[in-house]
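One chain comes next, on its own, written as structure tokens: the form predicted on its own.
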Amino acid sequence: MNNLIINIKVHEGLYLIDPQTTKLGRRIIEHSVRMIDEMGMECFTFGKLSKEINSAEPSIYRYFENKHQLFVYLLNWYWEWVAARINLNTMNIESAAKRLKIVLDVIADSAKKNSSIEFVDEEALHRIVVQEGAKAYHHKKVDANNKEGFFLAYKQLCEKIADLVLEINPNFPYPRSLASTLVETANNNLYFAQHLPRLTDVKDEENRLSQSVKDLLEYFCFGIIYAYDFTKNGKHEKTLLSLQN
């Protein structure tokens, strides 16, 4: 994967000039990722970014209308990067269950560095998504942003997961809800393990955190998918009744 050249295409509504096409644009992406990772979105400004890249602040506005648009651009870049990794690693695999396990693995550990894209630090961007990703849509203008296609990459990823769920169990009633829950669960538990450990059973142990989150996702995902089959034929209700009695 590290030696593969990947072209990440971001929705055109998220920029005025595609930053990936110019040297200055790539520097804007590179340094904004590093700065947001270090100081957070609240403290990040185009003024600070302009000083960091030694360029006039108006030059940044040629690419992005404001810092929120830049932020959502970065998140979309990340979700497109996740989708690219999923497509690469699930090629020629017939089993839907195996493909879904690979998807969960990528979601749990999306910080793989790609040396062919030098201007994006995927590890830092992954930390931004885990810590601040929800800010992209938890705000008053979310409906307007949604109509403009700001969240297409994220929705397409969830749709891919939902399709796999239905391929495994066509009778499962909540494939989209499960898909988005799995993605959010991965990020929440990564964050909780690192900062609020009493809110998760996942442990922030060296070189084991992403695997622990993957195990959690598989337990939830396949347990729910297959449990619904039991419910449909009545076995699950009987099991629950016997436990209660």
Contents of the next structure:
Number of protein chains: 2
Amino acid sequence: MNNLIINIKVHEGLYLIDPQTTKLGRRIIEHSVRMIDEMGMECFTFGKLSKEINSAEPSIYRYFENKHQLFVYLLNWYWEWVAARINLNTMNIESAAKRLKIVLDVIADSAKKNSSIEFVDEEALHRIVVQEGAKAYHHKKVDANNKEGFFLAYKQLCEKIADLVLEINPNFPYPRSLASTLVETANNNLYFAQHLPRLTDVKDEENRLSQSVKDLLEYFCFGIIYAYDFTKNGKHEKTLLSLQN
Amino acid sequence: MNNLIINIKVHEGLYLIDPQTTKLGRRIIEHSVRMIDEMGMECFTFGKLSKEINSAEPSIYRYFENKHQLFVYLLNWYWEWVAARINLNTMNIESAAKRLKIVLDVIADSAKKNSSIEFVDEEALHRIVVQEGAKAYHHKKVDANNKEGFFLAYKQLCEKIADLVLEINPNFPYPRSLASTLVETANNNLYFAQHLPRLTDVKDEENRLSQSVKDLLEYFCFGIIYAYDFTKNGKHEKTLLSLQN
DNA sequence: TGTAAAAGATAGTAAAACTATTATTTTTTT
DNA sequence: AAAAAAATAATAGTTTTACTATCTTTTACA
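Structure of the form predicted together with the DNA (previous: the form predicted on its own):
Below is the whole assembly, all chains and molecules, this chain first.
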């Protein structure tokens, strides 16, 4: 299992100076990931970060316009990294269903990691995505941010999943909604298992959490994709809709 | 279509003085809903609210410990209101599947409203739930808040849905995850249709948005519930799992 | 070696999130 | 109706955050 060097390219609108290209920039990434993971976005400030890296607050502002932009930068880095892992692990696989399963594996974080970039703690970053990710777009500036490309990586990932779904079942009516639901459901169930266990059936036990989430995603995903097509001996009848009453 | 008087009871840990019992309290609710809907949680402050209602900041602090507690109070009010509408609309219905469909109707906001409480704008509150709701539990104090009952209304609603799912299919393995996924998927697709349309298949057109979301929820929900049970002429075989490869 | 860009150091502003104090009004009790 | 209690209003103050301005020093590199 080699650790391949993957180069993560993050959208230009998400920084003033590309942090991956300078020493200070990489220190900002490294320590902001660790600090946000430890204290959460609310308590994390540029002031605290600058002390932690023995730098000055204005220096950080030369890389990122504000805390929110840094946050979105980190999320994009994560989704680009997920996309890279998906590409790497699916490139030689013929079956679309098998490729989709690998995607579910990666978004549930149960796939073997095969990249390591020294200044990014991907596990801490994944915890940030699970705990804080929804805040990236749940605010009043979402439309302005969207125009600036803040959510491109996430949207591209969902589109990739939607295309896979359509490859498996070209008649499926909700490929985009299914894609976003799968990603959100992965994060939610990981989070709920740890903090609001009555909202999930997966258990935070024995290091099997991400595998359980993957099983859940497969069950939901393939259930939805095939449900209305394979009832009654494969005839395309809306059998279920009549069974419901 | 009578407007029934429904009394919404919110968990005691969510306020210092019950705002529904005093004039100032009701003014706080009324104007905070309107202001949060207009400016979002980030821009909303107790200072601005106190000016708006010609009161003083410390007076508001005697009702709610802080902005976050007020926010969670409003969300709980909303989920209690949803639960009340569900109870009202399902009480005389025999079929569990029909009851579940009514639940989906209410959480997608496409059911006829049948309550009106003069000082709460339920449509504005629903927009707040869709746009800001996830922030209630995505932070580092989630466990402490959970112990204080901040999420009781939401968890009870999900449990009610999970019980309905089990009533329809007692063998279903993920009732809680399905329940939370349905509620989250309802909110997400309403939000995506308006702000991130590439993440959903429903369209924000012609006042049919909530009906489209309801159709989506039914498709996902009943697809998942029945998928693995009714393949191959109703035999309980894991046909789909073998079809996937 | 010289120049430009980056980084560091220091200081400052505006607003938010509270808290404390005191005065006034309203409500309740006797 | 008067006294006591509770709620509200008014004012002022503290700490922290988010951000800006300015100036000096260091580093990169041509």
